[in-house]
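Here we start with a single chain on its own, the form predicted on its own, put down as structure tokens.
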Amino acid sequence: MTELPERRLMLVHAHPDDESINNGATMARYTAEGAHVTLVTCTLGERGEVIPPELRHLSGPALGGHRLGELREAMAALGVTDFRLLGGAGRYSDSGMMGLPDNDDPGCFWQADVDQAAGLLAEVVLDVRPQVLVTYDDNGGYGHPDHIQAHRVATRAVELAAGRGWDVPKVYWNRIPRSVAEEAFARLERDLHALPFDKSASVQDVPGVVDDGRITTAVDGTAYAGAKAAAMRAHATQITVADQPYFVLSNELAQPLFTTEYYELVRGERPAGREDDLFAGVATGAAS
């Protein structure tokens, strides 16, 4: 078996594009520093809304296949070579937004047996043996069923892996401190006239915003802003990125593009102050 680097980071996300928006700078930074970064994506986002008119004919499996290509391009921009689809391509399909009939599709991720899906993810955890795992909070950041399910599956996979010989030392949830979000949106209001977007989103539209006191970790990815923007642009069906640090999703509401990325430590010893490294305080060593 190939020996992996001393520091190993795993991220569990619901759809292609979630990783670049939430953690693109973090992924690029740790990859550049020599850590092993593993992304596990739970669905192909077959029910995502498509932005470019010339691609709106894509739906279902055809859209999923296209978004897999976007994911490959995004990972190349971030320097990540280890990215996997939970259970293989097409094992779990996109569940659509909460409350839609799509949620009842027996093949969608929302309907997946949590223990079964977690068992598949636990196999990846045991393969990589990460010291750090990043995923969403129990509301999935903003209530999307696939994000909620990704949280449940990741949490259960950590438990299963611990029972089989690898106890992940640190688990984080994606976060944005409220003060940072408010400052960024104030700046966006001032810049909006110069952007190719007509309207602004609000702080309430951004997943994972919490009071500053809940933030345990801030990863400065400023040096990797270009890589994050390139990865987001690769997800062209879902994201439009401006030259300035702003972007829109299919709702066409401008949002800030954050290059310092924030986290809440939920497994492991909480630090006395704010960390600047996801690996702070954990023993590292090669895995083979």
Ligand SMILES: CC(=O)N[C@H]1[C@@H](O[C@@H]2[C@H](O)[C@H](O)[C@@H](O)[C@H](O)[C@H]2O)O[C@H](CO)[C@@H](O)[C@@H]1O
Contents of the next structure:
Amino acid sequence: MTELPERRLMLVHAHPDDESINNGATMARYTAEGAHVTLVTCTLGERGEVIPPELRHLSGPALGGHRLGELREAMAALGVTDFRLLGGAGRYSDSGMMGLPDNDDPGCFWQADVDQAAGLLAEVVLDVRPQVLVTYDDNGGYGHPDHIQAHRVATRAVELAAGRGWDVPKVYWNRIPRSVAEEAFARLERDLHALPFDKSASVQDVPGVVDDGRITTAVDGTAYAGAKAAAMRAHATQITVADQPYFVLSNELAQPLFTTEYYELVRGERPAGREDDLFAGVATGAAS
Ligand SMILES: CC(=O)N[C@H]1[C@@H](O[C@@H]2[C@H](O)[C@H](O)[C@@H](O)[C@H](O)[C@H]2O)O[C@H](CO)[C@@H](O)[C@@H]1O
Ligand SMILES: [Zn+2]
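What would you give as the form predicted in complex with the ligand, now that the form predicted on its own is on the page?
And the full complex, kicking off with our chain again.
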């Protein structure tokens, strides 16, 4: 077995694109600093909408394979080489937005047996032995069934791995401090006229916004802003990125592109003040 670097970060996401939107700068920074970054994506996003008219023919079952290609391109932009589909490509399909009949598809992630899926993820945890794992909060950030399920499966996988030889020292949820979101949207209102977008989202539309007091960690990824934007652009069916740090999803509502990425520590000793490093306070060391 090859020896892994001393610092190992694992991220668990629902669809191809979530990793770049939420953690692109973090992934690029830690990869550049020599940490091992492992991404596990739970579905291929087969039920996504397609933004560019010239790609609209990809809507439907073929979209999953195309989005896997987008994911590969995004990982190349971030320098991440270890990215995996939970249970293998196509094991769990995209469940669609909450409340749609798609949620009842027996093969979709929302219908997955959580313990079974967590067992598959625990195998990856035991393989990588991360000191840090990042996922969504219990509402999946914004209530999408695949995001909620990713939270549940990741949380259960950490429990299973702890009983099988690897206790993940730190688990974080993706967050954005309310004051930062409000300031960014105020700036967006001033900049909107110069953007290729007509409408702006609002703070309430952004996943994971919480009061500043819940934020434990801010990772400054400013130096990796270009890599994050390139990774988001790689997901061209889902995201349109402006020349300035703003983007839209298929709902065409502009929102800020953050290059300082924020987290809430939910497993591990909560720091007295705000951390600037996900690995703060953990013993690191090679794993083999
Ligand atoms: C960022 C994210 O989680 N995207 C999901 C989401 O896509 C949204 C959905 O199509 C919604 O109807 C649109 O208004 C919104 O703009 C989209 O971002 O859900 C998709 C279907 O489950 C999923 O494929 C996509 O990755
Ligand atoms: Zn998603």
